[in-house]
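Quick heads-up: it's one chain on its own, the form predicted on its own, in structure tokens.
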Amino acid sequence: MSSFWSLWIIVLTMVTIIGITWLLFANRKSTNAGPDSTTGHEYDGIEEYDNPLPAWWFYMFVITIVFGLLYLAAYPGLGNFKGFLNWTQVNQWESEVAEAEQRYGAIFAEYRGMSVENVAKDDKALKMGQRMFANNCAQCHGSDARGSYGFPNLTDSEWLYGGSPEQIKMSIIQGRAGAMPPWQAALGDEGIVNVTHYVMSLSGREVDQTKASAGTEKYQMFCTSCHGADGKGNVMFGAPDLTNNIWLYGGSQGLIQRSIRNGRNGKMPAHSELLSEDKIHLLTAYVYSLSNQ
């Protein structure tokens, strides 16, 4: 943050602490003599005695203030001041990760030399892979790995980028960025409707044959480079198979039209910096097992 806001936070924090300290000590003693003296406040026949705080309570407040000052000196809390211990969340996280790797690394390394297919048959390995899936993948693909709108189902045999162990591992390591361009400008409203009917016909659905025939030429012109002339897709581009009636963004006529009109952009983050190679190997085996049981 800028020097101004850093100074603002420091001054505001210290003024607050000093004010609280003054208020605490200023009210340590009663202003009126006598054990039965009152502050003069009365409400509904109830008077407020002018008694000081109990000693143990007072000293607890003092200890809290001292602790707060020591904490702000040791850790970041005063603007840009980093604290004498130079502690950061990143350093703490890295330290904990290194400790965990040292403690559990040998467990994961046990499967390093095994093929993904063989690891997928090991119950202990699959349980570890399932826990990693729950921590890293379930947010998008669901706890049952069946996906949802915009997130692929990992339990079937249909894979946008291929379902071999090598292809699955590559998807986890480097992530995937799927992009379909919008075709509104090239096709127009009528063209989008016609291509939609043709695309729906590829999976054997009932369509308006006149519109489907009109959409054939447009499909061959704009769509075959990714989805193929037969509509079976291409794993190199992550272009889905249009003949199996499995739809990542919904298969209703309206949703297909939306995909063609506006395009689609899906992104799976890379996990190479989040998980070690041994963990990715186990996670790959678990994902592979979901559709190869």
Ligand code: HEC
The other form holds:
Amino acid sequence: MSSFWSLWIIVLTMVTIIGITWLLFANRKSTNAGPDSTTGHEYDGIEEYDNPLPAWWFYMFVITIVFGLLYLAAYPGLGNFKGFLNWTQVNQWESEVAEAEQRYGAIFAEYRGMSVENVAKDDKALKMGQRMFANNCAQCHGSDARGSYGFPNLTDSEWLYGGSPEQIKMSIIQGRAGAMPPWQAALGDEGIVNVTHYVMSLSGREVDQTKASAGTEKYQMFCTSCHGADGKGNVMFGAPDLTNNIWLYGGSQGLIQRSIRNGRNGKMPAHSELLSEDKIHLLTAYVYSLSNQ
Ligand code: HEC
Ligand code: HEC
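Could the form predicted in complex with the named molecule be shown next, to go alongside the form predicted on its own?
Next comes the full complex, this chain leading.
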């Protein structure tokens, strides 16, 4: 906020408070003494008593004004003035988080020294892991972790980046970025169709043999570096196994063709900044348990 607008707000607020205070005190005392004195106003024989505000009412107003002033001194409210308590939403949130870490830290610490495999056998840990999964991961991977189009199923045996405890943990901590380049320019329409037939043949599907064998050569040339000569993928690049019937982006001919033509770029966000190490340890165990029990 610029200092002009800050000053503007300070002046408006203070003038209002001073004005209200003046109004309150100005009406406190009656001008004429005596209980039956009037203000002198008279309409059709109806007169107005000149009585002060009832005391309780008057003091309630005074308390409100004093409260308002103290509040504005303590908390941010007067333009850019931060208040002498230095309160901000952010530091309140941070202190609440720190308090929660302290309170729940002990529960997590119990599992800190245990291997992921062992934590994955602990019912209590898995329940906590499941709740954290629902809060942090389910929006993308689904509440049952079975994924959907573009979001990998975490309950099956296929892993883009590997399913060992270390690999799963790495996926969560660092995030992952799948980089399947587009091949339209290199392969052309016919090349894309041929290589699609070849890719489909890898999982034992009925394909046009001439197209598939024309595609083999292209596959050897462009695809083996990531998906492997046998099509079994490579966890180093997150390149999926193309020889089974598990498809991240759909296994219809049209969708496979689209993956190859336009490329794919799945993004798993890094969680190292969002979740503590202990929580990631439990989440790893939970994810690990989904395909290892
Ligand atoms: C914003 C969406 C999103 C959120 C939130 C998200 N993920 Fe992911 N995750 C993805 C995508 C997309 C991929 C696949 C990345 C790729 O295609 O290369 C992925 C990949 C993974 C993998 C690797 C899977 C494999 O086959 O190797 C794991 C493990 C994983 N996520 C676990 C989690 C956990 C645990 C959480 C919660 C802490 C989480 N993800 C939250 C989108 C998300
Ligand atoms: C640089 C490494 C790289 C090369 C080269 C590459 N791919 Fe990929 N491919 C990937 C990655 C990584 C993914 C997963 C993308 C994601 O997670 O979003 C992928 C995904 C795919 C998919 C989608 C799989 C699914 O489960 O939905 C198909 C099909 C595919 N690639 C075919 C090919 C073909 C055919 C070629 C050669 C023309 C090729 N790829 C070359 C890395 C590569």
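Please read all numbers here as calculations on a predicted model, not as lab measurements. Whichever C-alpha set is largest while still superposing within 1.5 Å between the two forms counts as the rigid core. Positions refer to the first chain, counted from 1.
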>> Where does the chain hinge between these two forms? Of Tyr59, Ala229, Ser143, Glu96, I only need the one at the boundary between the rigid parts.
In response: Glu96
> How big is the turn of the smaller rigid part relative to the larger between these two forms, in degrees?
Replying inline: 21
>> Given the rigid core as reference frame, how large is the C-alpha shift of Asp44 between these two forms? Answer in angstrom.
In response: 29.8
